[in-house]
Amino acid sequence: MGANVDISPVTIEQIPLTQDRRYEFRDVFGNDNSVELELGIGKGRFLIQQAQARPDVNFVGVEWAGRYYRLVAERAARRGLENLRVLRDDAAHFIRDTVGNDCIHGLHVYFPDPWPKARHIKRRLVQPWFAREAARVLIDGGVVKLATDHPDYALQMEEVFNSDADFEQIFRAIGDEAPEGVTNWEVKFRAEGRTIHKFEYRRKPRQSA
């Protein structure tokens, strides 16, 4: 049945790594509607519900695994989003070389793989040169949202957007306090009692040259 599902509306095509060029999300969507990213969609919950709820809005999705990201691409196009599109692709890869600066008004990381390990640490998608890169990518004022079920996890967001000049926290819940979201992960976390840690980083003004 999928095989059926024509995706390519819905889609954007990964720029090779012998490339250095940048997305034109004008050109994408053929408008100036904001932008919102959600970097690591896995079957695409919160990205289409998102879309559905906000048709002024424009929103695109990373996803690596390939079967996931077909998933989500052939649910948008039977839905007929004109404001979704979504690419398969490494998400370190695509915020670092393939975003343009300040263009994007919403970042959204959901449950990235926590990596446990300590020797795996490093493999973490929210460090340091991430914040540097979230800071570059977003307009004044823009949001990066982040959700974990990992402490040791939670912790690093925390101390990485805190120890960055261009960012303020704007929200903080753990646990009872945080409010549920849609992502699939976050429905089966919370069915295993696992404790939910939700963070809100604000943009603050680039300052004048």
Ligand SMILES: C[S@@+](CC[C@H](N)C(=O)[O-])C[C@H]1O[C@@H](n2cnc3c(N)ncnc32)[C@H](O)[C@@H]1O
The other form holds:
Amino acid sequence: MGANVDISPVTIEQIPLTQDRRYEFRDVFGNDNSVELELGIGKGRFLIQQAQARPDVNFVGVEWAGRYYRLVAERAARRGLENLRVLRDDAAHFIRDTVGNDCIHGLHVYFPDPWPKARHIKRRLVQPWFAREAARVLIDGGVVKLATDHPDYALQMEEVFNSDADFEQIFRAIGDEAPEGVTNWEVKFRAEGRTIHKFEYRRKPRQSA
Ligand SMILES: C[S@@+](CC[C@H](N)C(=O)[O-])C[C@H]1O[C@@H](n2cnc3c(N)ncnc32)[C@H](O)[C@@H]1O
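Same protein, different state: after the form predicted on its own, show the form predicted in complex with the ligand.
Whole complex next, starting from this chain.
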């Protein structure tokens, strides 16, 4: 069904590790609107809903799984969304090596893979290095929003961002307190009766030199 959809207007190419280059989002979108990133978009429900609801904001969604990347790109292309781009990349490589300083208004990380086995925990995305990168790419006052259904990962998310001097927690909700979101996995997890943990952190203003 999607075979005839041209996804080129809504996709951007990965910048390989071999290239020392970062995205210029002004050139990508052809305007100076603020930019928000979602890492691990899955089937893209949140990203597409946001891009439709907020046409004055540019959204970039990063997804490693080719199947999901293509699915979301086709949905975005069919809707003619000009303020959305999908990228197939590893979220860690993307944020660390290809996003510039002080240029992102919002960072969304919803239900990242929890890697529950002890020997795999180091693969989790939200770690101290990730908070450092988030602080680097976000503008002053920019916000990171996180959600998980995994209690141990929830502890880790809070520990990581509470320990980073550049962030202050502005929202915390667990279980029934957590407002309903619109990601595909949240819908699934809520239907299964799982406890949802949600956190938001604001990047503190940089000290002027
Ligand atoms: C549990 S799903 C959550 C998807 C979506 N955020 C949601 O809430 O519906 C995790 C997503 O992250 C993607 N993912 C896992 N590792 C990734 C990585 N290193 N870089 C980018 N995406 C990744 C998976 O393919 C999957 O789509």
